[in-house]
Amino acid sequence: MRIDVVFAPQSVAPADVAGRTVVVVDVLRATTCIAVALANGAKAVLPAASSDEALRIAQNLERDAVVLAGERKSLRIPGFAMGNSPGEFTAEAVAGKTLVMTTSNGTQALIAAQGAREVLAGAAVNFGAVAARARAALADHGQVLVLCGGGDGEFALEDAFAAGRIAKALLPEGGLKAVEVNDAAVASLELARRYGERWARALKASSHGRELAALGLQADLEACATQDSHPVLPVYADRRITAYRAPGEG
């Protein structure tokens, strides 16, 4: 069995994600308001590289359905309706609707997450859903990557902790001796150790936690360190993201 982490999506490749359940983390805030969104009934979220795209494939749904979300520099983008505040996606405003989403890091994970055997989106809010099914991929077929959203191609230590956190479920009985790690795994498990389950604690000390707080989203912290808040499995095929159901759910 064999547990990778990859601290930004600009270092994976094709070839890396292939045959592979990928859990993708960008916890402040991408991944945590797909979750949000899913668990308020909205219907479907399409990751887009770019405004420009978020645009394009807007237009060809229908505009009554349609939600375009997401934001630059943490700040909603102009002319979108919603930026990238868990606190904004109710059920009011995503119920039954599609968002198009663009993020300066989350939505670039998730796309670069393409062609891998199931893709995740993992956080806080939904930590113990996705958890779950990432160690049932593990004793499968014994291949599971956490590929974090980062800042800008860089090491984010939010979601490197949060990669630290689902490594740590994951391990097997007899702890590493008994998987392979790569050596951003190892240091994901140091950061788990050191944090413990103070969510919290760890997205405040962050360089985006700081920023967040400087810009008065200090709610938008709080709600992201909300473990299992909103326990949705958000799955992501065919350039959708939808809510996982068992066979047999409605």
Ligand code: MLT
Second form
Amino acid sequence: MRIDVVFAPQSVAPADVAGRTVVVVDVLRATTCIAVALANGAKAVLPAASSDEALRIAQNLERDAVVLAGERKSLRIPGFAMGNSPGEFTAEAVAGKTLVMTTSNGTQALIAAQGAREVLAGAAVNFGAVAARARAALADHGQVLVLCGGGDGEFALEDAFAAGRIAKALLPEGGLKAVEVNDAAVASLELARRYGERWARALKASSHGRELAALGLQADLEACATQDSHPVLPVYADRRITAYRAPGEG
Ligand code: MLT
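Starting from the form predicted on its own, produce the coordinates for the form predicted together with ligand MLT.
What follows is the whole complex; the chain from before opens it.
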């Protein structure tokens, strides 16, 4: 059994994700917004690498059914209907819609994970659902990779903490002795030990959290720190993220 953590999408190659279940985390704020949007009835979220690519994808979809969302430098992209604040992704705004989304790091991490056996989008808001699925995957094929959105190729505290929370939830009974892990997983587990369940503390301590607070986006921090508020399982396959529904769920 093997659990690895990678701190930024720039550090993974296609060979690193092949054959594995990959959990992408960008707690502030892309994977949080994706979970909130799907929980509120969005049909799908289509990650795009750039705003030009998002526009191209949107042009091929029915105009009334598509919403452009995303940020650069934490602010809504000019001309896009929505930014990257969880509070924007209400049922009124997204139910039945296909969202085309591009963000600085989170959507880049999702795109980097394409080609994995399975790609999940995880955050605090859907922590339990994602941890349960990843645990089942680890038992099934013995390989889980947690890929952090990070910050422009660098380590981001909030994502490493989230990765540690997920890794901790996956540890078998024998703990670290019963599983192979890389050093990033060990460091992430240390962060999980330090902050425990206090997501808000970890998020506020991070440089991105402080940047969002300075922009007056404290409400985003609170929403992103609320564990299991949106218990949905976002699965990324064939370039679309959709909410997993068990057979028979409709
Ligand atoms: C990202 O993808 O880097 C984030 O979602 C940035 C943000 O907080 O908007």
